[in-house]
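The data below hold one chain only, encoded as structure tokens and taken in the form predicted alone.
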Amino acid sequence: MKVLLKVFEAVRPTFEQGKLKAFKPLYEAMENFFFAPSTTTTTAPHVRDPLDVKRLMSMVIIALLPSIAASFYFFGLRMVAMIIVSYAAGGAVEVIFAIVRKENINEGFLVTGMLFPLILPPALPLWMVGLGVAFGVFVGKELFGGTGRNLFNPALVGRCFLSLAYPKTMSASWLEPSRDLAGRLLQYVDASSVDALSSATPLALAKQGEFASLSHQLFGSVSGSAGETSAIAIILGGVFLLLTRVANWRTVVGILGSFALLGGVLHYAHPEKVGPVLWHLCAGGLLFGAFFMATDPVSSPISNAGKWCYGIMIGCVTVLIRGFTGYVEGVTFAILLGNIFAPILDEMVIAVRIRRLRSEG
């Protein structure tokens, strides 16, 4: 690492005052990625927050590793291509805006670029992966001012865009996961073989009254988005986020608890429309959305009471969309709706607390 540090120090003048000055944000992003920034406070006490953006994003990446490994195992080398395209297209948008604004490139896209392929059908054309992530970063984040100012989760904005713009392709790009011992670790499934390997997702089959095996959903040997098929892998990563306090448990419990409660009531009242609660908890993107998407600290409420209301809203809306609309999955729309209400929920909580303090005073 000392050799690499010397390289960065040697080229620093070129990016700070030389011909490549316009690309200074890209240089600083790479430097901060490999080496922790050395800036400290100018006066005592010289304390730095241990949970900075880089560390927070690193924890999320670590938590995603089980789901990433499962996606590689079940869907093969195509996942590598999707991740590369996601980082290339979305990263290009980030770099362009950083250069135009003359700002540093934030580490936030390290997570967005990894999350986006995991919430897509594994056989989706690569150009759609690039288009979707570019749209999500541009519309979902950069138009609001960049990392820390976005109202919506960028990855979900990109997926929502693809679902509305290319519904036929998005609903026909599912793959039947390999159930061989070696999986598809050394296979690359191209577009020509998709038709022979495609199959309906468990939620699509549930609309027809057919319920996939719960054990298959736990381990991931079912069709679905690349990183959302293995419930065990998602839970392992989600528990890690909760233990490291990167994700707030109130949001997760609010989503899963309200989903289970309302889902149980509706299953008893309308069993033909709403399936068993435990089955639905493991199906689709509910677990992945609850642990990795809804807990985004930027687009979710900051108050504890707001997090409870936010989670309950997402869980209830997901049940209603799955059971009583033409969509087989409702997590994406439910979380985006929650993102809209997040600032309002915080405003309501603050207003109630201020009113209470005034009445007590």
Contents of the next structure:
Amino acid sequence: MKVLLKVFEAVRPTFEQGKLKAFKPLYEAMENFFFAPSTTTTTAPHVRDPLDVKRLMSMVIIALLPSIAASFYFFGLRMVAMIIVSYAAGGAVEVIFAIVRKENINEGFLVTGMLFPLILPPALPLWMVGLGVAFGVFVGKELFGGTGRNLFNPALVGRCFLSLAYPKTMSASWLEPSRDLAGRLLQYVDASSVDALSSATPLALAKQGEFASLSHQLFGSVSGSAGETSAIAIILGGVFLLLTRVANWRTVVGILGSFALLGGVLHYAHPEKVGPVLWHLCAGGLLFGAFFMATDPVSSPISNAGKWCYGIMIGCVTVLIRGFTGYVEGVTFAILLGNIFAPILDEMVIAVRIRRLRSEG
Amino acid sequence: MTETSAWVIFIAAIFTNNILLTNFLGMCSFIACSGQIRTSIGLGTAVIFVMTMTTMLNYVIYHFVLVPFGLVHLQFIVFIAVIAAFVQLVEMFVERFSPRLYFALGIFLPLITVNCAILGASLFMIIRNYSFIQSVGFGLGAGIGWAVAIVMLAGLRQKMRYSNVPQPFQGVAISMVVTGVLAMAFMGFAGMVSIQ
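Go ahead and give the structure of the form predicted in complex with its partner chain, now that the form predicted alone is out.
Shown next: the complete complex, the earlier chain at its head.
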């Protein structure tokens, strides 16, 4: 560590006054990655709490570890390539913005760059991974001023963009998960190996009346987006997030509760369109979205009542999209709609509260 | 198309075929009047009311005046005249009978005359051959869809006060970007119910 510190001390002048002044943000990001910064926060969000933004993000990364491990296990070394491309492409956008606007590089990208490959089909061409994450970071975050000021979840904006721009590739790039005991830990499998390419996710098969077994879904050996297949891994990470209070339990309970309730009612009314509740809860990206995407503190409502409404809205819209539209999966759209409604929900909660205070005199 | 129920058309006009987010009609007042939630609600309510009434009026005029007399080629002028006259009438009525509502709506009522979404709704009704009941459903749905979109944008723009938007993107540009993301999210409803 001391050697590293000396290296940083030695090159600091070149970045602060010298020739490489333009690349100062890059230098600072590298330095902060290894050492705690000696300065105070200069940009929002400011939180008076030992849990600062950086550690908040680290918590999310830790919570993601089980899902990442599961995605390695089931889909092989291709995940490494996807994560590297995601970090490289999104990081490039981030660095360019930081250099042009002369600001620091935000910590938030560590999470976005990791979340993004986990919500993509594992056999997606790598250039699409790069394009999607660059679009998500650019439009979803940097245009609004970076971490803490974005209106939408950047990873979801990127995924939504990809699924609307390349619907065919997005719905045909699924990999059949490995069923060996050793998994695919040392194999690189992509769309070129035809035998591994799978046709459909459990949700798509369910539209034809074919249901994958619940135990496979819990364990994760089903086709689907890289990080969303293993329900156990997600719940493990999600409970960690809830216990550390990084994710708000109101949002999660709102989503899953309303999903189960409306799903149950619709299952009895239209059994051919909406499958059994427990099966649907574990299928597709619902759990991953509920624990990791919807709970993003920046793009969700601030008030507690707002969080309840937000969760309930996402859950209900997911059921409706899954059951009654042309799409088989609706979590992305549902959470993005939730982000869009979030400010209005907060505003309504505040208006109700003001009215109540007035009537109390 | 006549067999689709008015209820389905109503839902479709709000979600899947939102007149603003899929046809991008009425953008001018959408961008201009979405700075504050309060004003956006006022404008939204006015649009709902005027859109429903003018589609009904235009339906009657089109099918009982223009078609029998072979004056269909005049439909644009006639529709615009009807909308303008109706808005003026409503303004006078509201001013006379409910001054509070009149002041709440303020400048937005006359502004609606030039809102292309209103004319668009009437024209869609003709192109898609709606019956009278369907037209009512469509007009009401399209109005509510427009109002929902503008209120959402107003909320987001209010939240954006805490954002640090790059100089070239400030103002209208970032509102357009946000509208694009809104439209992307609404694409999720595609296929739920469909009209042309």
